[in-house]
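Next comes just one chain, in structure tokens: the form predicted on its own.
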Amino acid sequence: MGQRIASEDPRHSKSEYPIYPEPMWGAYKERREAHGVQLYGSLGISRNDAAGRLAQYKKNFEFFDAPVGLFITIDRRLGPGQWADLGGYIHALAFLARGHGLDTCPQEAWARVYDTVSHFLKLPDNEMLFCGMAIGYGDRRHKANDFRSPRADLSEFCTFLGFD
């Protein structure tokens, strides 16, 4: 499985579900791009370094050297409500791992190679690969873990009603 992924540029592979809306717009696009600039900048990879950016992206498919990699699937017949439940499950899994001193990295990049993973895992036809998750002990000294992405002000995305 790893050989096939290593020989491709999975950034341009179509995932089984839309990871981002097309086109991305406004603050969502700006925040995503700012995070990318910050992440790749912290690693010394310039925006025009296509080979360096691809090499970094492909580290997803090595689970960033974590000792454990999970694949999280969902029955493809389920809808947005159950996808929200799955997001809650992924968050709970990450939170529980942290409680045991472990770090996690949910990775939607795996959705772009769903056909390869599905074949490798022999998933039944009704199961859809949603994401991967790396689990291990994070390297706090690694530059990719040494910054905090900017956060939008609460008033930009949340409205409280009835609390005068």
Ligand SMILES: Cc1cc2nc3c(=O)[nH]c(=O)nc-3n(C[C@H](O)[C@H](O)[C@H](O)COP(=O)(O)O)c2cc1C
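Residue numbers count along the first chain shown, from 1. If you're wondering where the values come from, they're calculated on a predicted model, not measured in any experiment. Between two forms, the rigid core is the largest collection of C-alphas that superpose within 1.5 Å. Compared with the form predicted together with the ligand:
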The other form holds:
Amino acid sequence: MGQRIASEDPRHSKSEYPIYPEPMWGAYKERREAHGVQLYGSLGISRNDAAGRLAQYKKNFEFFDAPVGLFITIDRRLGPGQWADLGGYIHALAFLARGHGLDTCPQEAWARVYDTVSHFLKLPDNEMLFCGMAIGYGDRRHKANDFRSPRADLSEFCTFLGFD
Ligand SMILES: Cc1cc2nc3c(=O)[nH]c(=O)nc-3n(C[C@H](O)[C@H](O)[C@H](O)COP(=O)(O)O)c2cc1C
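Now that you have shown the form predicted on its own, what about the form predicted together with the ligand?
Full assembly next; the chain just shown is listed first.
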């Protein structure tokens, strides 16, 4: 499976579900781009270093060297309304891992190679690969873990009513 993914450029492969709407807009687009600038900047990979950016993206498919990788699937017959529950589950998993001193990286990048993974795992037809998750002990000194993405002000995404 690894060799097959390594020979591709999965960044533009179509995932089974739309990870992001095309095109992105406004604050969503700006924050996503700013995060990319921060991540690649911290790793010293410039905007025009296409090979460097691709190589970094492909580290997703080595679970960023974590010792354990999970593939998280959902029964596709449940539909998008139930994906919120799956998000809650993924969040709980990440928090519980932290409680055991472990770090996680949920990875939707895996959804772009769902075909290869589904074949490798022999997933039944009704199971849809939603994401992967790397689990291990994060390297606090690694440059990719050296920055904190900015947090939007509460007023940017939350409206309080009835507190006047
Ligand atoms: C559902 C989900 C999917 C993600 N997919 C990826 C991914 O494919 N690759 C990646 O490097 N980070 C991915 N991320 C981001 C990282 O897992 C991690 O949450 C983020 O780097 C944490 O940064 P923050 O603490 O600054 O928010 C994803 C996060 C979530 C919640």
